[in-house]
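Here we start with a single chain on its own, the form predicted alone, put down as structure tokens.
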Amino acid sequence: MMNWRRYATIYAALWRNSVVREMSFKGNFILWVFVEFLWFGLQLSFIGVIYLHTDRINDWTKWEVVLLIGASHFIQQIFQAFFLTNCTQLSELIRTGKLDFMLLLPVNTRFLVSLRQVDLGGFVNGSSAIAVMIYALKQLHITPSFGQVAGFLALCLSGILIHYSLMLLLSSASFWTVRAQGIVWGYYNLFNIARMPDSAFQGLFRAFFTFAIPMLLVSNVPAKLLLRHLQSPLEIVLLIGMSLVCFALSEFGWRFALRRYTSASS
């Protein structure tokens, strides 16, 4: 309990420091939330032209994928909130010898790198993506029980353990290369494919987007709950089982590089 609380007076301090770092560059915070704005009405704006040329796809609504591009944007930006960031920067953390320092303070470095940094944008941007999921399911007449989404959010929750655990696998990379901002960068292109309906692919591109890299599980299943379309409960177990696996090989990933680190110095 003690390690705990004082591991939560630690986050508390790194929070302070990102309001204060924000709060010192309010026109590129807000110039930030614009862009992200601006992406979102377009990739809403992008389903309603296909929609003008199709009912359905597959067998998702133009209301109900309006809702599942909804869930992949919240779950994006709140991963972007926690975690982007702080991924990214890996690579630069080696190169200048910064997590030299990191490695001899009596904290778990992978707790350090992991959270340092808070990007308070993702959360005014993940507000936008709520109200258009609200909007969206009373288009379609539903209203979800409490325990809809409160199973909603823990699974949002494991879509960003996966977002988390395999960027920074990939940002491990990081310590056998001078820089893998290319390959943690080309992972976060693949969110696009969490936004689509996952009956919309089929065969191998479909399995290996399910198993390999399991993009089509973050998002749809959280939104299949919404709109109660799980053909089955083994969805939400594949999904929970995704990422406990994802994390566990991020994790045996990033002592493996550890153990292999011999400093900036070196």
Second form
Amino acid sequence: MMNWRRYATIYAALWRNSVVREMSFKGNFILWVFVEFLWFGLQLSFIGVIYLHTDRINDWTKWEVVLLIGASHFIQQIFQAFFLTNCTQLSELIRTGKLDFMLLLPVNTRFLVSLRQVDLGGFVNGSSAIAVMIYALKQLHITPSFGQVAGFLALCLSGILIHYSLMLLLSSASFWTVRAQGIVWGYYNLFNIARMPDSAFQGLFRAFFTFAIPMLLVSNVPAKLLLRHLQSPLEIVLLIGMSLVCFALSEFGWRFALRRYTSASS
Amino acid sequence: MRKYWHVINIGIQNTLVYRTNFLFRATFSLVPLLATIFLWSTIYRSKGSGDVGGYTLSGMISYYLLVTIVDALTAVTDDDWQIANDIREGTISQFLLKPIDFLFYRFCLFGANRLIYVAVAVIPVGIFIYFWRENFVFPATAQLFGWFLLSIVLTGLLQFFMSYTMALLAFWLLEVSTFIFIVFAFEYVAGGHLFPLNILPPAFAAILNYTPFPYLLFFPVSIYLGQLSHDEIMRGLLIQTLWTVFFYGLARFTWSRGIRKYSAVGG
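Structure of the form predicted together with the partner chain (previous: the form predicted alone):
Expanding to the full complex; the earlier chain stays at the top.
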């Protein structure tokens, strides 16, 4: 119990630091929010263009896909708010040897490495994603029940856990390669798949991105819960199960990678 | 001139260090490409009729394959970040003292970078294209291929001059990455990365043709695919040349302005 309180206090201090840091670069903060907003708009415009030429992608209609993209953006932004910068900075910590200081502190190193900074812009962009989802639901004449919304949020958490676990695993590769800017870029490519309707894919591709790298579950399952499109509760079980598997794997990978750490220039 | 050969040589050696990075980059980028191809296949299947804005499914796939090739040949990957970093950290000072033209110097490095990237990417992209070879088309005439090569050279120049100008904003701003991302976002859609521009409503596509964006990717691809008449190619090449010259001038102008502002931080 004491332990939880201690971590909560530490995390609160990290939050305070992040807010101060972000607010000292206000202009930059606003610009980044704008950049993310622009990308979100562009993804939606792609859907707009596609649906100029067709009225469905397999069983997905236009506003259903808009909802899916909203959900995907929401999950991605909340993930970004808590974890993304921290994961990408890992390679820098390793390269410069700053990880030494984190290993010396009397807290769980993974906790510190993963949650050091909060990216507040993620919350702003997350809310624009919520607005788009609400609009899409209006267009579809769906009023989700309280249970559905709660379930949606819980599934989003699983999705975020998957993103985080995979990203940490990828970043841990920098214990071997040191210069790993390509990693973030590679992960952005995977994000691209998370926002596509699952039934657009079949066969090996779909199996791979469901069971190996569960990108097609992350936002599809929560969105389908809202749309009442779930074929069976098994899809929910699968998402939650995969998120736990990913988390366990990332813990294993992290510990394995940390053993490789030799520090730098000291 | 000989000193620039040395620059290219050094650039090649420096870039070779990142060959694994390039290999990852090239391979990773095939994943969303594959997803896009599958997505379009499903769209064509759900639609029943075989035509989207004049593209058959096979035409659509060859479009994306060509986009991948032109992108590998001409895209600026890291150069703009490096230039902005040099300015921010003051390491650019050394170039002011040397009898070297910074724009040309960076252009040589860009060329070296592309050379290595293409050499590395040719393996995964080649395998990928071989896998989709039934959809891969060759240009109808040798003449068409010639125009395509010419416009690719212009595309490379335009890509470089635009990125170079953006990076020089670092003389005034602490953080240029947001601006680079904003331009990239426009390029991504209006350049034809995401979808071929001629499936847009015609009026909209016509307006886009006067912006620099289609000339960063879409224009050479549409020459190759034989979508343009001879007159359209000539007009396009003219506009592309004008934009290239414009951004070259802008790059020179920004540099001469920026250098006056430059305070050699840390130097």
